[in-house]
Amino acid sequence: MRRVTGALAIPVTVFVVLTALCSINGASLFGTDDSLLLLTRGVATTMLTAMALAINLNSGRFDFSLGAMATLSSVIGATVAIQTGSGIVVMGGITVAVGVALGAFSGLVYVLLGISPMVCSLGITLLYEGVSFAITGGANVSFLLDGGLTSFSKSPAAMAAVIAVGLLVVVLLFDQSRFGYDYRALITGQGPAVAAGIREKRNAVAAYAISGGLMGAVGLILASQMGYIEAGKLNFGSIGIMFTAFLPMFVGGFIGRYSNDKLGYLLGALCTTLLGLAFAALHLTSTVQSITNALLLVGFLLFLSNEDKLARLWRRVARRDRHTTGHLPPASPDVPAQPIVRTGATAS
């Protein structure tokens, strides 16, 4: 039950705080006729990106080509679709596909280098952007009047399928199998692992593969929402979606100490999009939602930063309160309560 309570509590609490200020201005959460549909894909896409994102930060590298990742996946992949006439199911397999052989080079250049994974990181997104803007010379892939390939992110049930296996596919891969089994002990002991025979480099690379392959979907959803691809980011440009999934990805994390963190990365992407969702019915501008959630960031992160302070406060608060009248034991029916006799010192 405390477990059951421990996940639920901060969704169903961001659900209640939402929905009621959302009444009280006279608005609704679930207002418009595509808020299941909204809803759905945001959960998609962020689950999907924070999981990316955890996976590699999980284990010391941090990893600013995600972004990178899902625009050059994208563009080959609608690139493909485009010349040849197929349709979403050849573009989101070669998307995928892509996804991960791009994941696999960024974490061989990784281990082969020997470099920060931050530098590696920041040199493998200037190199992904230049290649996008390279194959399209700078222009938008574009295929807005293609139905085909722009109603797969139109379909809540598209997206909760999406959902469902993208959750399935990390839980086998992190939690049933020899190669999650490795990661995990790498992670809690990288010293002990590397010495009783676990392959640390063979691991990194599997994982920034399997990264790769979630950003290629997120790469796949997005292009398909839109209609097109933006592949003139050059600069970093395309770092911004990496930042989005810090909020969800940390939220995640605590949840998860309660289930499953694979669990709680889905728990934590409803509690953003649901927030997405409470910004529109409200018509806060870009800016005033840009500010919120920083400060959303900020606060969680100090609560994580001192969280061991304020669950000893609340013990001592606890124990203040068991040596009160209230938490007296009750009289015996045959001799009355006696008032409690304060000494100058308890007084005090």
The other form holds:
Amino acid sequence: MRRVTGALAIPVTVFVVLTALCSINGASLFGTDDSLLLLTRGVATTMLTAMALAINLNSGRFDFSLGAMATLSSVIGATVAIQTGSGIVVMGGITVAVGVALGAFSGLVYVLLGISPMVCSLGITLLYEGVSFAITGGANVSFLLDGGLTSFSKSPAAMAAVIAVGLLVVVLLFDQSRFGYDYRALITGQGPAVAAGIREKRNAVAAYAISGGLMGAVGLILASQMGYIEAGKLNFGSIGIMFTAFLPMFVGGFIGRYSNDKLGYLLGALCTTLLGLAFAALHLTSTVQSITNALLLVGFLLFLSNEDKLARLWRRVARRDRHTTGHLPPASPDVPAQPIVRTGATAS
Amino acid sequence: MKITRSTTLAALAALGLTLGTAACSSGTAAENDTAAAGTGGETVKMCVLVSDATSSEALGFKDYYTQYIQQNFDVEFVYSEELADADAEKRAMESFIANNCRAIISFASADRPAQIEMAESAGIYYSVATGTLTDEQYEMFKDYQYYVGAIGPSLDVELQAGYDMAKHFVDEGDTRFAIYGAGIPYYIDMHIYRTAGMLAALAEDPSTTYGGAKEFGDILGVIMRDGTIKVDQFASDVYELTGYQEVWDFDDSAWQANLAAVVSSKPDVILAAGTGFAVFGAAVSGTDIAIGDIDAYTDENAKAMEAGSLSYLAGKFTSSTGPIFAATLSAVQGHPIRGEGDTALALEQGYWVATSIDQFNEFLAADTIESPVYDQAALEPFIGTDVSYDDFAAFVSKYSFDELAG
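Alt. form predicted in complex with the partner chain, vs. the form predicted on its own above:
Time for the whole complex; same chain goes first.
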């Protein structure tokens, strides 16, 4: 019961608060014909990006190149689909496959060079942005009037399938496979894991490849949704895609303590998407939205960084209440009641 | 051969260098063997500031400079990356100054006064393409020695373009409008004036106001104060403002939700202050929603008009940036074209307006990269000669399709 409550507390609270805010202002959270599509599409892109970000961040590897992977993989997939006249299936297959290859290349560069993952990923970002630019000559890859390629992101069923498949693949890979066991062993104790025979470099490259595949799927959705890809972004212009996933990743990491961290990312993405729907329903300006998002992110990180202090404060207040109502103090020292294992995707 | 770490590093470095060179050389003379084939003098390095590097309009302007102008005049163009804000513009200006640019042509408008001040301090000629300064800014900078001037739609022309577009749809009997304000939150003047023009056209109906205002100047004041358009500020018994969208982050879920909400509000027309089809094209396909846009004559917009998604275009033609190039090069060569009292240029150009695909195709065919309306023969008389301001002003003022190509 405690786990269910812990997992659902934030999403339910977000939903109730946003619904109430919309009702007070005479708006509806799901007031448009496309509400279901927006919900599924938003959850799909945000969840996949949050998982791609967390996969490496949990291992202490910060990856700035996620947005560039999404852009370059979709540029290649869309270019091939347009030039060959093939449809969304070919575009999707190529985009995700290229995403995996780009991720693997990024991982290889990291393990071969042995430099800081942050520096390495910045270089990879510039490289991938440069390749996108070189392929397109700096122009947008546009297929605005190609209904076949844009229909994918207009289907709630397709978006729901992306969520289900993405979740299933990640759960199978990270929770049910040898790769996943090794991955978790490396996170919790790198030295002993390596001493026990786990090949950390191979595991790192595979983690990068999976992350790239997820970003390929994100690139496919974003491209199909807009009907064009902005391939002229240089000098880290693609990094913004990654930053949209920070709040859901931290929220997801927190929720994951009470369930599975992958389910946490799904619920975190749901919260963020609901927030986006509320912003649109309330006609908030872009400035107000940006400030609100920033405050929520900073506020949540503050909470994560100080939750032990808050817990102690809460117990002190609770103890004082019990004293005043005639209860005896606890016989044992304070012990955190929650048997929580934190994921790397927290503020710590 | 054993693949060592050094071999891998060397291969990666070579790959990165190759791709980086390919990416960065797109706007230089390096790709153009026949560059500097003009009068045989010194090749002038001109640097170009761009806030938009990817739209078909921006690429059309770039192709005209890097493919046509560069082949026919002794000039080399170096383009900036896409500049998102005033800070990025300043960094690009510093880079251009350090790289010995002889002149800067600016398509970026986040902070033009800062650009003009930097160019003046560095002794580099500076000009504004496809836009003009505000009256206050012009008064401030008109006497600067290195400020060549501006040629493009004045803010009055921008206002009129927005007004004419909204009026066209009103005359067609449409009553439900959505607005795409493009760069309004970034205080891009031309987008603000176009949007104010649209609202002013709707406010001609006695029952219609925006933020309580009916006149253009008052409407402009409301938009300037808010930095955005607020749907609930629009009041009318006749028209409905069903939704509003502007640029901030295409990848943001809230932006996507707002875009979908605009489409779901089922307006008759989306009045766009710029790049309307690029932003709304996929979202409105399959609906009856029309787009009115202020953009450019490009193949992409032609397809949109043919498909029925775009039904009105007030567009710049690709070689419309020819006259400002001529004035800038002439200044570099020691023959600046100055107005009365030795002042900088402030000349207007307007739009070509198409409301049918036939008209659109006629405009598109008249002005191509290979055969622009402002070709070498048209521009050469104004470069390197002591041409009078009046002659040049008369040349620029004849910008309509009928005058140039009709």
